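To begin, one chain is listed below as structure tokens, in the form predicted alone.
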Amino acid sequence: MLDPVYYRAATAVQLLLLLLIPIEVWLASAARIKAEYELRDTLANVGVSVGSIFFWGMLGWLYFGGVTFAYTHRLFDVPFTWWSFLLAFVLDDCRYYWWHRISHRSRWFWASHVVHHSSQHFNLSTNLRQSWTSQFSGLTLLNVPLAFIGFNPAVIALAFTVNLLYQFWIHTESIDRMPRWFEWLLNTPSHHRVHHASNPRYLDANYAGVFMIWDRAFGSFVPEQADEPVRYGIVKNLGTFNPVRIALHEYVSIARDLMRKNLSWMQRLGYFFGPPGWSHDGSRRTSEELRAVEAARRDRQPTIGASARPA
């Protein structure tokens, strides 16, 4: 286990980066930085994060549990040492973008992940806005992997909770863009602006937590257009702010798609894990779908405008 000082490390470089929220509030009210707050959000935002503490609280021993379990049968003793740290930090960043890829690409991890997305505001303040459902959908299988090789929990722990803090400092709009190489290598708020997009052309996006070297690699890099703002939110809003709906919202909504009648087998599974937006009938759009049509509509606009022009 982790010594007590990382935790009250920890816990103290948390506390300092929520002070950064109402810093960033009333530098917007003076104008002097881009950030929209809006009091109803920004309290459902909080309260959807007390949720999420109580209930990784009940439910972090499957994360422990799994971790603990792997580490026991492990097959090599990795030391803990600063290299490993270093080494366990970017295996733990690819981990995190592929449990990022597929909590967009499957609608039963969809249902946790969705909470952090659901806001149509992009400030500070969003990142609490954090799934109660983590723990329980499945995805923490995806860390035993490392405690299996042999890298202590500690050392898991340490890489995962880094990972999440730097993810902070992203959720703005108050910084335009970094510098070129730091665009390059690293996770940026212009990145993940277009990641919690609504935009067709941007859905499904930038799903690295620190490195963009994963999604530069595996084809899922999209970069911000100047001439196409982000709308912020999911492809169809809740217009709620109360902290159980944001929560639980999807999951009622996969209950009712199961219960239709005269549906088969693979209907039914297809409505559990398929993709967001699949629907047996077609009568909704997945994001392949949705940017598709965008596609096509853009790829129209250059031909409708020369054929307007006069002779």
Given for the second form:
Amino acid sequence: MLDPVYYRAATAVQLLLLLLIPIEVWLASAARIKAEYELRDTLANVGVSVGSIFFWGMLGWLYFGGVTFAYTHRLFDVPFTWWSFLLAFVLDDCRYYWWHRISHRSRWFWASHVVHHSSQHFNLSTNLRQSWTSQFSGLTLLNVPLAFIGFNPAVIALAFTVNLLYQFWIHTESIDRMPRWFEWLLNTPSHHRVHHASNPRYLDANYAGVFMIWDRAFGSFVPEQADEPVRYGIVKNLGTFNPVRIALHEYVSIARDLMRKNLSWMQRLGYFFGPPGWSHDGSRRTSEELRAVEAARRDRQPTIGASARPA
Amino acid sequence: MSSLAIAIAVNLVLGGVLLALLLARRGRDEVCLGGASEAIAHFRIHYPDADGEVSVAADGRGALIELGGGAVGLLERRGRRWNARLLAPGDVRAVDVDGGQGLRLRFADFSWPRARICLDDAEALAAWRARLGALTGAAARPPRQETRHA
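Given the form predicted alone above, produce the structure of the same protein in the form predicted in complex with the partner chain.
Starting with the chain above, the whole complex follows.
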């Protein structure tokens, strides 16, 4: 097993990162940096975080059980060295990319992940707003292949922990852009602001955890544009700061859709696994449809402006 | 189990610190509507083609919009942000008048259970109470087009 010193170090880093939240609040209130905090929103983040930790504690055995089972039946023995950790880190980051992409593209998984996107603010405390049901949605299975290859479960867990710790600092408006090479290679606040946007142009983009190469390779990279300020949140924003409603609202919505009368089984599957915004009667819009409508509107606007301009 | 308890305790302490910091600066962040045109502009961010007669709340914290096709638009402040909903028949669960000026609304939407709109004109208050009251009840809801993601 992995030396516990790594876990102690990770825990210490995590605590230090949490300290950055009140520091960001203080600097923002002194107008030293750009950051917007709202009392109820921030407290809701803390409330959701407490629930998330509780349910992780209760259901974490699903993650460790699956990974340990796969490791018991592993193909190879990958030793724990610096290079094997780096390899595990890169492979796990690829796993994170696909976990994240699926979480946005299928409503059952979105119901779990939407919690993290449900704030209309974007600051370091947004890190705290995490899903209560991540262990239960089924995507934990994506952790199995690395263990099956032969990476020690402790190495996989450490790689994932470092990945999540990296992502803490990118939840901020206080950093504009990093150097060009950095923006190309790694996830940054700018890229992640786009990911948290509800503007149609920015929907379902920048899924990366650490390395932006996955988004660039798989066609989901969208840069932040100066002419399109980010609007944080989801397309249909929440009208509540109640942590229970924040954590479960999409499941309630799915249940209501499934209980509709006169739906075929395929239509019910569509409401369950289809992309967010899918509907059997076209009464809602998916990300692609929202983007198409927005693009058509943009195309119309210059024409109207040109005709209205005086000669 | 002890590490779980410690993690929760750390979060609660953090919550307390943030509560103190944010209470000290509460009020600075809040925004108010300047008028009907501002209200419709905010509403159009969510429903781009929307148009109609706007009643801005007396305290500037929200607005009601009479949209065509039997629907009502609701705009409500959330700190420095604005939230919007298109209310169709069946979306409103109850409408009450609260303290003479406030219209207290309860919705069928789990993600937006209630709202309060303050109207200082008694005539407008009565009219909107009746209008929104007509949207109550889970009677057969007509199909509608809405800008909705999930």
